[in-house]
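Only one chain comes next, encoded as structure tokens, the form predicted alone.
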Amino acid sequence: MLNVLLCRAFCLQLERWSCILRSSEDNLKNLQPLLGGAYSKNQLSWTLQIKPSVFSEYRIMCFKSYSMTFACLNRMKSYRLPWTRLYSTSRTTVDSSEVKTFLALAHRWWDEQGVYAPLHSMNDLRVPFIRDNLLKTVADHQPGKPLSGMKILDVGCGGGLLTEPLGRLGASVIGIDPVDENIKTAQHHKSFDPVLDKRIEYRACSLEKIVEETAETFDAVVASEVVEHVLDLEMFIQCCCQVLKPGGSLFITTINKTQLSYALGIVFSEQIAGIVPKGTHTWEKFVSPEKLESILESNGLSVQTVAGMLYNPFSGYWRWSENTSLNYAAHALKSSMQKHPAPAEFALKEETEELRIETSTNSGVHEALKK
């Protein structure tokens, strides 16, 4: 807006000069310094005759000049030095298209015969898998509440299908999900049980939103049927690692990236049998156990167990299998002596400082030798 006003003021000033020139040629001498040189009468007449086109050209040039100037200033304003923004708020693990898919199904989480029936029956495997591996890390436990005293984060909790069983085992559980309607469904369902109401807390947010406030807080992080829906898997695993206590456990269940998983997990389950709604999964986001293990280990997590899971669509039950070509579960431990890596900028700064000190030391030695 400012550049337009400046351009308009400049053009008005030029028009005032034109009026002065028309009114009296006697003003020529006074205007010569302003016009930038000595003009003859013929030159002045030529200027006045073609004034409309000349001033039109001035307007265009002026407008372009101011536009370029303010565009440059805007770019400078938006620029930030890289080390002033270590964690970009624009980065996210949440896929907006996935959010829309689950938003449409938010009211159907607790229908045990509906689209989430496979997840209900999966609790027969994943709840004991989480419980038994966590109990390996404690000396004793209370009967009936084996996970008492443990703090668990359930990432992508949906309507709370896994959150509630973990709460019933005595754990203090925080369930997070980016879909607000999912959280409303989960809160409504847990309100019917006063015990769960005290043990479980739900939040409508993404994992990266709570990393700073919950760093090294949880004994376990659970991401069941979640990693195949995230936008940035490596960032997601990094966040999981950051919120875990040293020695804490990460539990993941997901789908392998194989031709069989595409044929059965998408073509058959979604398009033919209708076991899950169409568009629920994207094959490109599936991850193999080998790739997942590589990402986990690069973030200081040691993989303890990888076990295959098979679902029978006719009986509606799951069972463990040595075959991981479809679904599988993984358990990894965070190192109890893990050191958080320094950001690249600071690491480079430290290396530069060390090099400077070394150079100055060598210079001092050379000077001493010369003497």
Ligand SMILES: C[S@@+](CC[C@H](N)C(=O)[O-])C[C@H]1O[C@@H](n2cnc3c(N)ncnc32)[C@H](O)[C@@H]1O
Contents of the next structure:
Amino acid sequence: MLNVLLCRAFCLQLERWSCILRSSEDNLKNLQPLLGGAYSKNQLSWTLQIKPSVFSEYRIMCFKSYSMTFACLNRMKSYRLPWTRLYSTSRTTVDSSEVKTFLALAHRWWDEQGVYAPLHSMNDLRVPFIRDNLLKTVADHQPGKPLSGMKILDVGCGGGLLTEPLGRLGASVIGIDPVDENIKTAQHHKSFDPVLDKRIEYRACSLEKIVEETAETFDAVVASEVVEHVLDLEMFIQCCCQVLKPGGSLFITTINKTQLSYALGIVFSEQIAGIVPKGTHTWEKFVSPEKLESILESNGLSVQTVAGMLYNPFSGYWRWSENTSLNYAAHALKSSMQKHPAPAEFALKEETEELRIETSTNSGVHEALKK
Ligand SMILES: C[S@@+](CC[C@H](N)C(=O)[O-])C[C@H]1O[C@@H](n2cnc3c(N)ncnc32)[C@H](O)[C@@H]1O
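Next block: the form predicted in complex with the named molecule, after the form predicted alone:
First the chain shown before, then all remaining chains and molecules of the complex.
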């Protein structure tokens, strides 16, 4: 319906401008008997003492007006729901080769000694990191269930290794993952615990698929060991920000992009020691804390903490470190004042201003035509 209305409005505007163009040419034609001789734009322009370029400038003006009308209409349409345009297109953060890798390991999530052992033991650091930072944002909490009343989105939840402890702390958690088999494993595991079964909901989908329906829904979004697997990190962070309530928290754990992370994270862990299956990581997708911070800040999130994490492959345990050159955790807060700008208004204002400037630079043309 909207498309039909927009098309009609555009056609009407198009017709209006072509009428103006036609009538000005007709006016010139009408002057022909007075001026004498055959009608030709160049002859007319010389006879009327107008440079021939005036005609082409006039056409350019008309063309710009068409484009402006079209651009304005287009923007008005797209800014009705800003995230609909951004995320309901074919753009995705999901890399199909990553899906294949995680699909092959989907049955191994809950094997504490298996390929996901480092993620099991990472809970010793990340669960208290998330809990304590969330508790800073509330005045009071229930002992035993400190996160009760909070809504958390666990993006890229895999088999639910982090989702479950967050649910046990009392939060209502939605875990999403683009790999269907991961979600089946997670569902199956939580079904053993009736309390978790109620508190946790799992969905097999990408974040961009639910961004519209869950806009400003969550007190916290967690993306643990996920951003190094996504396509289009900027879009992924934009979506995380979009689903957070104003004042909400984003938690990310990931791997830095350093020579050390290449040597230890890929060569040693994957190719020599076999701690992680070969091909799990792509160094190019790793992100430095500085780059991540700049993406977070440009999306209206203020970074509160960045802390290094070190894994000891011999003991199988993690510890906090000042050194962020391998793994690190980040906590950022969405501004509590954030509001969507009124882009359609801005766009129209901007383009009216553009037209005003162009009109004033082309005022010579108007003057000439008037004469
Ligand atoms: C290393 S695992 C981490 C799983 C879980 N967060 C944890 O720490 O236990 C990475 C997960 O991210 C998921 N993933 C990959 N690309 C994703 C994307 N674009 N959006 C959301 N999740 C994604 C994978 O399917 C996989 O389950």
